[in-house]
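For reference, the chain that follows is the form predicted on its own, supplied as structure tokens.
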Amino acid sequence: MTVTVRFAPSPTGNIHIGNARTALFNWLFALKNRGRFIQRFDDTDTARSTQEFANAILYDLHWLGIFPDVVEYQSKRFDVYDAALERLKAEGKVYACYETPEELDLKRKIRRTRGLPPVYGRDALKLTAAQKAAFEAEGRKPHWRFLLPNFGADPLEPQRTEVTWKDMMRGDETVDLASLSDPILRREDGSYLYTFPSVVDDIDFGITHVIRGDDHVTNTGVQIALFRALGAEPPAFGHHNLLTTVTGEGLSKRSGALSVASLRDSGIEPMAVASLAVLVGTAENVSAMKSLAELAEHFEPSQISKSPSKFDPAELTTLNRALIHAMSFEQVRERLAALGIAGDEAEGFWNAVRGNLDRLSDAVLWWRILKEGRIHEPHLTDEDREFLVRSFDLLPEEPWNGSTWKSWTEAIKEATGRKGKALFMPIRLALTGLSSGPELADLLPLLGREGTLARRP
């Protein structure tokens, strides 16, 4: 058996960090057994659903390095939601419904204040051919229910049948479905909700194995009735534990919180993105993985906490700098060429600048300073302003390499007495305009002497 995993999400707006952290869970699960990775859209809602926003997952998904084996839309299978609910219509294992919204609502409210928890009572199950035709007559369409299989030889007397499963990340798991109103499957306008075409999908593509979030295990119960209502055994099931910002609030794809696309724009990288959004709220230590395969290693359900975990924005700066000072010349080559920065002089610069980024594209900044001057005039005392132009005499001459600076420090330092801090803040206040950045043993030999003279005060 083909290890089979899914990722759905409804294509009604970006994806935030924490459906990326859904699909990549289900990615390094495919990847660490050799199986595969269907892409499906819940596009069901096709009001709200769109393309656009359906081709913009895709794209995060590949920048994160994940690339589905599949692509599934389920608004080209309602023929295969229709056929399986005509299916069960036959066994008699759904039945129609004619209630109004609002009379639903009202029955609701009268159960709660009787102290009843407000389960649809199956009212529906009691109505004549008569009734139901006046209904009809009336113009109204019904909706189609679920008849949970939570009685006896009494639909109309559920009775405790409870629902258990191993699950991945949570362990023993158990749904009473007595506890929950038969779910309505499709609307009264042929519209389908979530669960049913979910079980649908799951049976035809195969999965085996299903990883989401947390907020679904009541629906776990129910889908594992439906799997079994068609003839089919349910899949292995993961919850893991969801994120919220750090002040403990829920993200959303309609408020664009944390959205992976915002995260791109601002220069992050995916691997921190995918870092922290797998090992946040995990028995792991929350470091800078270079790979998804590495990161692969380190991925376990059973360890994975059962409580909310806050996502700090701030620990992607840390992982993003860790990584970019990891970085090679030939893996960002092309990237700094994008931004301007190529030629001879690429490579050195990049070693010499890479340990003071924290994204990427801070490299401009010192690609700038290094071919157009100081973008700040320093603030320099009357005497500081003396000792460099005591130490800009001393400059030795070229060729300069690694060591100019050393050798240019000691003769300064024996000339003028100065050492540490007074000696060397001035010289990079000169030279970059700037109070902290790369060893100027390193800037050094890239400005050469003329370029150094150059920004003598």
The other form holds:
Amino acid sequence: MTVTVRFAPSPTGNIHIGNARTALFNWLFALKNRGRFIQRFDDTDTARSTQEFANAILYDLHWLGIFPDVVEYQSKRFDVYDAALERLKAEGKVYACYETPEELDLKRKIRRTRGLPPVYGRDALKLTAAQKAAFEAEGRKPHWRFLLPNFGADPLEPQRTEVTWKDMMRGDETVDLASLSDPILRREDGSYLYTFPSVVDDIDFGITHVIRGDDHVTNTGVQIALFRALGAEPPAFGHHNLLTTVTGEGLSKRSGALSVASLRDSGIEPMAVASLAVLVGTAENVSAMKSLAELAEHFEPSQISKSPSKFDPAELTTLNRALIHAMSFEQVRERLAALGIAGDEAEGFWNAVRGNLDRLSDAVLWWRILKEGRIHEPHLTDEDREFLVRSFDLLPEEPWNGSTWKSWTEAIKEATGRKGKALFMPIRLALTGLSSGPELADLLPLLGREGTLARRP
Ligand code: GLU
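Write the structure block of the form predicted in complex with glutamic acid for the protein whose form predicted on its own appears above.
Once more the chain from above appears, this time first in line as the rest of the complex follows.
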């Protein structure tokens, strides 16, 4: 059977690095197994879901290098869910309930005071046809609950019923169906809660592996029972740990700061996001992987920590730097051109500056320094000025190349007796206006003799 996975966010906001992590785990698993990746939008909440958010999520995925084989929207499949629910009704596996939220709340409180677990006590199963008709006559519509298979002969006498699975990430897992309320599948207004459409889709789309956050572990007990109620074999499940901020708070879709879009806007490379998202919380050192194919070789579901992993944005900057420093000119040619960095000098320029960049767009600053002159007026002592005047007199004739800096500084050393920082810092300040930056040996040929002389103080 072809490995088939899905990533199933609700399009109610931008995805953050934690959601991207789920997408990446699925994508890498499909990549390793030559499988298929289905993008499923869980947009049954039509009031909060928008096509704009769905498009933004697809854009973010593409940016990360994830290209779904198929895109599905749950909002287009209500008739499929209705048909599946009708089947369960016909088989007596779901039942109609008429309680209002207030009544349910009261029932929970009563059970608690009696020392019973606060689960739904299945009172609706005791309703007679006449009572149901009376509710309907009042204008009440039912919500539908799935009768969990956690009893022997009498559903009003639930018994411990273990659902077990071998979790791809967590190992052996068990959920006791007697500890859970019968889940509501469809509300009074006809809308569906997440659980049921998800299972119907996983069956219809031939999902073989469900990889998602460990906030869904309990759902899995219910969903495995639902797969069986619908006559299907459940897929394999893998629940990964969740990310928290450095201070331990959960990431929320609404907290824009760690959204994939904001990371992109701040100049973080997709492979920095992917490397950190996938390797954080594993035994592997978090290092910058150059491609998703390379990252896939380092992805092993069972190696992910079971407790939450802390996500530190500072690590992204470190990874970003490592990626940029290793990028060849060919890899960035078009992006540089879009920043206005093009022409014969672009390649030499890139090779000279890449080692000093935190993000690709920082190259613009160095291009300006080279083309327009230093951007700050450096603070120089009179002594340094005098030193610089003498040094600029010693500039070698052209042609210039990678060894020009060496011959120039040797001449300066001999004439002035200065060496080390005392020699190069005033020159760096005069040429660039900044106290750190690319190797002067690399900058000189880019400036040329004329450009260098133009910076003489
Ligand atoms: N829409 C659900 C969520 O975002 C999907 C969970 C699942 O993968 O089954 O939590």
